[in-house]
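Form predicted on its own, single chain, as structure tokens, below.
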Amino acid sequence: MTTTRTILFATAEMAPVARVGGMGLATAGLVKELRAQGADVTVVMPDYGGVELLDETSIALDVPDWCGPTRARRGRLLGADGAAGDEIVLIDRIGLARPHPYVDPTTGVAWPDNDWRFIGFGAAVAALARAVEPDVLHLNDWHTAAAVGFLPDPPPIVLTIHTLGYQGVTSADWLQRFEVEPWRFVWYDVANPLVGAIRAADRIIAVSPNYATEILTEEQGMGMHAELAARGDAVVGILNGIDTDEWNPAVDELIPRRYAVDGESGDDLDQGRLAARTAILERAGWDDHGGPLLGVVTRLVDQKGVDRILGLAPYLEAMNARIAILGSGTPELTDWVRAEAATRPDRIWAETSSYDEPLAHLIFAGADLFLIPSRFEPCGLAQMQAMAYGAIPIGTPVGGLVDTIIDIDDDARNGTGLLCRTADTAGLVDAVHRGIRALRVSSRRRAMQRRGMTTDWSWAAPAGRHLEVYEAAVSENL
């Protein structure tokens, strides 16, 4: 007999309420599938303002005085059709709502009170956990990690590490505010919310198997490798999925022509992708000279290897290739992307003002090669989205890219894309050359597309693994 578990799922991002990077999509997809598989999941997020809830109720939360007045707004999200959607709890700390979770969108600079906002959010999550007594408290990244410092009698705790690159490090003055075992948060001469949760959680999930191995190394552990290694078998890797209801070219209403890997006409894959390619070229103001179209959908931050992508610019003419870029991020990289697009308007086109969902779908559907040359990539969703649409991914051999991309030159029978031989611009240039050669052999290209498009990238199996982790955490606490 299967036991239905109650999960309090705390996160700073979940689409469509708040989405900055992959975490917003990943949490949405996971929660949707956990519910489909029978888990009773309550999502709790910060209230960033402007979210209307249907059937709303509100309760005051018992939080430390320094948090200020704090309430939990519980209700249902308003669906696209105007009907009541899934239930959610938004933590409203009066006067602390922000239009972006982490940065001032006008400057790209982090909000100066991020520590105050997210450590206080953690305290509110703990207060809610005390009130509802879930079977499992699932924390996501440092923004929720402080909850362990306010739970004297915690439920089983699962922590997902979406990226170690952000840990919430702040002044040691915060240590005196943690009410339970503040020593957990001591990190040299500062306070570190993430390390506190790493030390306290019953189970720690990294978002891909390869990333679970990488974070135990000094090179990729971001200073946390020894702490994570000390947790032993409590650290597991579970590959993220994508929402295959949304990211499916056979039903996608955001692309000009729907298509599948095996259409009734036998050629609707090529026709559907050609329609998307044509739409991209028209938007960029380009004629179609038949050369390869390289796609990029990313945050313009150092992690994503944007400099490596722009390093391709001098080689594009010789390759007869063009790049379509969608992304926003740091002012420095955004300005660099815009400058290269202005310098080479016949080779580089970029939309950098904001994330454009229809354009993202269009690029996945119309690009020949899709670039993800990340410095580190805990999982990555874009390569899975690209393969679902028949675009050939090119990535660096890090994190989840290793778990999802099989290099066609290393394994001709199973290849789905290409992995850079070296993690630099030269490695990317080489991989793009190899990708272009692969595209020229139609049978090879179609075989790669078929493998990528027929792989099950859904959340079904990953959600099942999460349920197993929850059960293990509960069993250890009986």
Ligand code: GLC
Contents of the next structure:
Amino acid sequence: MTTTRTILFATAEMAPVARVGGMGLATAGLVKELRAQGADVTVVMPDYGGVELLDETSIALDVPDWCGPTRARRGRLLGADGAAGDEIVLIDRIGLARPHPYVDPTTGVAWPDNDWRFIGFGAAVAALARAVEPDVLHLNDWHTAAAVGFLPDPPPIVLTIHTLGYQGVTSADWLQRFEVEPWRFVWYDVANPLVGAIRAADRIIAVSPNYATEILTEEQGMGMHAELAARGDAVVGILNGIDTDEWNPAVDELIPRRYAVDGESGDDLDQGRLAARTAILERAGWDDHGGPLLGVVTRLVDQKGVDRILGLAPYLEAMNARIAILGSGTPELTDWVRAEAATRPDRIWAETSSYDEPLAHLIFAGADLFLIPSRFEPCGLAQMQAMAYGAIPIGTPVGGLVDTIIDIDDDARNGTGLLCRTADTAGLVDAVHRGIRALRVSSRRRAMQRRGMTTDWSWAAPAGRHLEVYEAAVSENL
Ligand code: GLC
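Here we have the form predicted on its own; I need the corresponding form predicted together with alpha-D-glucopyranose.
Now the complete complex, all chains and molecules, led by this one.
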């Protein structure tokens, strides 16, 4: 019934090629499932360096002179066991190759030429789109948004907003470089790549239904609320999924003992989770005194409410609780986390030096309660990963957390976790108390775990929704 659509999918991050935050996981999971559902997806990313391609070919790109020499490297990624994996196009251009996509990793400060790097990447994506003529051009966040300024005869365009806070705002001098409708990028007295794409895209996808409504409000709209509201029905919310092949405790090679919600023996779940807990405690150098273990897997940035998590510190003794934190991020927050862990070594343990994939899996599998008290959270993937592993999530009532966590005290029959009643440390302390209470009654705990673990968090339905959005964008452009 459906025709195969060719999608040119532009992103600054996709795991495992480059991944800073959730966007890199979300794009990987979505692309994989879109292909499984029959779409012909070509991913285009900046070439940050160090990526070997098999069967490589080179495509010359017609970009403006200020971009400098630019070409596309097309080839296959090295899959597991060295076999040829998925096809990808990398934009090879001076200035894109860096040890980190956005910031100097030694200082945490943004590269000073990110406007030139990513507006130029957008120009290269547009050149590629002109060459390959996809049915749909799918852009992700501001790093790809400038493409709309270089497409005189654009294909249908879909823009996904993973985080509205980053807009790529830069000097108005840039406006003269956009070749198509430069006015679209005018934002007060600066140039704003993201607003250009918001004005030009045929469809705008927010990464959760609740975020799609939040971004229309002044409080959460990051200045874009009126622009987005003006787009009316073009703005849609689609909840992200997670890659359930990778995030599945029944087959996970990174946890000490695999388990399922309804394993062969009734205690399979508890045994598997206990083994993961023991591994975390060993790593932290703690004995098991039976108290609740709180887990955190996050980027240490202001958005994630790290201050609220550390605000729990004085209460941990009375709760007999301990926190295991995995995260890296800004130097200030990293130092603060380390300092708190050093002050209360029997209560707080943190791995802050690098993102440690096996440890992330262990924390989802071994923590009783998983904390995600974000200030804003467009979708949030960690709470879904936590639930898939039977950890009970505690989140703030924002963004995708509202779409994915049902508070057990509001809805005893369907509850899967806790939503803080106020978005501050007091709200988190209260929610952790409520969470600990919910854990005490094992039938109640088990029911919450079962609901979280049996919910379908996969990309299957969300990818299907994306295909519908592509169709809508195509049919409007006919
Ligand atoms: C960003 C958002 C996060 C979302 C992710 C993937 O990292 O902050 O909420 O889950 O993108 O869309």
